[in-house]
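Single chain ahead, written as structure tokens, the form predicted on its own.
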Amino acid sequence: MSDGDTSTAGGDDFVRELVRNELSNGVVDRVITRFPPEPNGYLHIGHAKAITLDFGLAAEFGGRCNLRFDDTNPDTEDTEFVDAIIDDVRWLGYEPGEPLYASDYFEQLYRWAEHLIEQGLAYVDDQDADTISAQRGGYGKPGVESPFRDRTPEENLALFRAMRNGECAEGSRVLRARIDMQHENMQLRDPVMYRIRNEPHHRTGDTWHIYPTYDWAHGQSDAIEGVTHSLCTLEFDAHRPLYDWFLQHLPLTGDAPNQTEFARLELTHTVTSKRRLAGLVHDGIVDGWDDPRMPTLRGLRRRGYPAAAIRDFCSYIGVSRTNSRHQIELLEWFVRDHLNRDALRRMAVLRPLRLVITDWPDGHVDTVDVVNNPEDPAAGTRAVPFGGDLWIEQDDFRLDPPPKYFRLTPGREVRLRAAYLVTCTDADTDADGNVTTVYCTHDPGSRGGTAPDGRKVKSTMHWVSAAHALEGSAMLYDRLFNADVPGDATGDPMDDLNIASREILTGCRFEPALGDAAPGDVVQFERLGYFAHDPRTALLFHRTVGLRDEWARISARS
């Protein structure tokens, strides 16, 4: 990808080609998709690809995308997650409309289950889950039919109704589809349709004692809503024959939907398993689901990732039939590209070192004009106070400089951004040899950063006036997992956890304009990177991404 190239192959991917052909051939006369998250956690970057595909495809073809919650497991679901998912979808740039729920269809699903029982296509099994699992066999290993498989429809209906009425103990019975225990596709070996759960549901309360499995609820919910294109990730490829089998054996009033699979989004240095992410939160490894190191949309949002950058990234990588893992640096390229165009520039000193201009007039305060964003002339300039007592970065001074060090050292002249040229004359150190104060003289004729005689300097440094500085904190982030593929070597991603993934800096100094940063605003700290103002804590900034384009280096190497 060349610099600035955000073109996509989205218009030519196989899903869009499929939809285009079906519309032109009269197979469908409309496009209705759905995004069906389970409300048992927060959305992550992997969901972003599904959201952009489901909602983007529907919009492209003048259709509709339903946000439907797959709320069939009362043990782990909560309205907290429902509200968060709706908010995240909106933040990503899509209007979900009135949300739908699989629980809206519990009664219809139940009636259809009775229909299958009456047709001899479903039965109640009294065996426990472990026995049922063992009897399914495996690839090359035959399945074993349940001893309850040949119950009569009348007996199955009576037992199924008893299950619904709460007359059966949890785990004592399930309802299974009666398909083929020798089928080469394991999903068709009499899959479970209903299990007993005596748990209150976040929407239906204690009304139900039985809950449908995903495979039973999924396709039928699509059919009820009139979904034309049910888009799933590749792990559901083996489930498609079961999806179709259920629909073929039900008295549908409209056309049956079709399931199509696409590759899920995987990133290097990233884990998206809900179970793994929940473990990070519950074990206190991260501060919560919105910790900026988390791949959740909440975490990325708090870190300052623009929603538009995530959408463009998902569009750029496209839709394919083959799973692959994308470099996280590519996502960061899109983030950096957006912020470079849009973010205001500000000066901040994260590791302060005092600089005193010894020939500065006592008590005098100057102001210098600094460009807000060189990529956007309409952003204008701002007046920044400048005095004889400043803060600079500790890394910008060396008493004993290494080779090719061009910043401030004794006897060297450097430029202070948009202000003056200064020359180091001396420095104080403490008992341990650490530099505490740097002393300089300035060239009064170099106001604006340009010498009157045209002489050149090799370094320009940012600064903050000590008398006007705001004090706050910054958090710097590294990869949460060290390995490209966490757990690839050992099988446990936690073995690759980076225990030094965050550095907290206190006592940072910020120019006064940063006091006007709204919660969530992202600015460029000049020479340091892009930083997002925390949504809850004033003058706490999270580094969104650095200034260096790591993706260009990786692309050149590959």
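The term rigid core refers to the most C-alpha atoms you can superpose between the two forms while keeping them within 1.5 Å. Positions refer to the first chain, counted from 1. Note that this is a predicted model, so its numbers are computed, not measured. First, how it differs from the form predicted together with the RNA.
- With the core held fixed between the two forms, D400 has its Cα displaced by at least 2 Å.
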Contents of the next structure:
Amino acid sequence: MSDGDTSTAGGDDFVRELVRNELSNGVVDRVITRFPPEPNGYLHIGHAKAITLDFGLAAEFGGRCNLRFDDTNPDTEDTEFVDAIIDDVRWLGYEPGEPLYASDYFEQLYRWAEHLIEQGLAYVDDQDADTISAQRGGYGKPGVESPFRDRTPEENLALFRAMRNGECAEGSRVLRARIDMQHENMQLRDPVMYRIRNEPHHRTGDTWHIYPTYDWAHGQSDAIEGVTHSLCTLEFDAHRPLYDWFLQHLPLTGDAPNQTEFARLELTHTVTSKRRLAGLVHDGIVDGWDDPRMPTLRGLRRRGYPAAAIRDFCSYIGVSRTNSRHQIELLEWFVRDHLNRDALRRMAVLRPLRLVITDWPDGHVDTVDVVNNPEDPAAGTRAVPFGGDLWIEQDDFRLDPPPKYFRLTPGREVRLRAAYLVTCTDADTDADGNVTTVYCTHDPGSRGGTAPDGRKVKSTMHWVSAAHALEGSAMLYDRLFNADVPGDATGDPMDDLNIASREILTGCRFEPALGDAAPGDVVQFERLGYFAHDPRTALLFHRTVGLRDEWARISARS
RNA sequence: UGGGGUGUGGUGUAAUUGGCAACACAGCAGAUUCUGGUUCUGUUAUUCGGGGUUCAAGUCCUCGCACCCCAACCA
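Let's compare: the form predicted on its own is above, so bring in the form predicted together with the RNA.
So here's everything in the complex, that chain up top.
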């Protein structure tokens, strides 16, 4: 699926090694996985890792990966998210097939719950949440048993059916597994299996008044689907004994699924918790879930990140059980790697400075051929109009050049990309000392960019003909959070918010070919970076990622 | 406080399962270049700590330490 040759340094990660062993030992005879998002938010880069693992693993071993919505909580879930999640999975490059829903298993789950009640392994508790929580005990402190723990199966069944029929108020009762209130693992101190909710469910409407909890629904859904490998993140490690307990006490046919945990993906300068991301949106810090600064799949897509780059990144970083935080620079490296190969080059002047060629024939327009992508000869060339009145980048001219500055300065000759060699003769400044116009002469023999006598210049600069320029804007993005680990110092990520994460540039000048950019196209603005054309607004470009910039490093040092 | 998990350069991931600690990103230096991009070359830097077993330990034993997770009717 991933098209780069980007496998990790060594061989299999621990999950693949496990699967390979199970297959060769005959512990399993197939590989079925599942990706189980809850439809209460948008997918982000962390999910991309899980998707790549779940779908990638299944594909590698000739199996299948189910997209299953873990829709057991009607309070927060919505079909809006279902559609967005399916769309995002497809965009990432995986075919989810017919989506499945935990809510489709509610009836089966209910029957299994009655089975556990009949076995004396589950009971209805009439206490409220606070009481149950208090009775659970603490770390190192055993819990105490509920006074309702020893109800008879008949009584429990009657009560449970009443719960199902909507005869009980929300919060008045729960169904609990009857395991061990003294267990050292808190998860096994009689966990709640069902709670009463009168909220309508996005798929089952108001047919249910009781809803299964994650622990009760997840493993059983896996079993129903024939999942062999249920991969989840590390925080569920403590739930695994409970996952297994339910499965062991049910009349299952076939092999039970197995849960394996791995470390979630964290990135520097990034938050991925649903709550934090929602906060950014609701506080208006970003424009929405698809703001290009967001680590959501929709945000990254709008930013111009190729799906293949995200896939390559995810498979390259591999999977382990070590809590870790990857540097966002690595992700950006994969983005550049793909875009360098694929993106067409265009010339754009983001902060325009006027350049006049004093010896250019009045009104004359030349048309020069410019390579579309030096990495891909098949991309061909394009014709770009050139005249005596041009826009260049403000950064490309200095009245007083600092050391190692190779660009235009009075008396120096540089190349205007694919056009002519020009020499700066003079410059105008305004009352504040800002340069307003730069004057040059040109070498008519250097058409195409090469001097007839073979002399070299230190710098090649991009340009746009003023008479032909298109005007538009660009959004320059920086990290949303300044700190590697947002909130590391104070505990609140918002303290590390980068208030200058977006710079809006208007009055940018684009070469004519940019007028043909389709919504969503990603191009390289030569010497500046990769930019994604906005899906809705023409001639608005979002900076995907800048080019590596040696001059920026040199000038920052001094 | 009890239980579980994890510790390898700045970051992340490997190490033929006891045999010369490697790969990538980042950094630094240089070469090439009509993008100060790309590409290429070189280079800096690593096994959490103490003790033990062994010819040999990142790997095995032991005692510590640090960090993460667990006491929702969230997932």
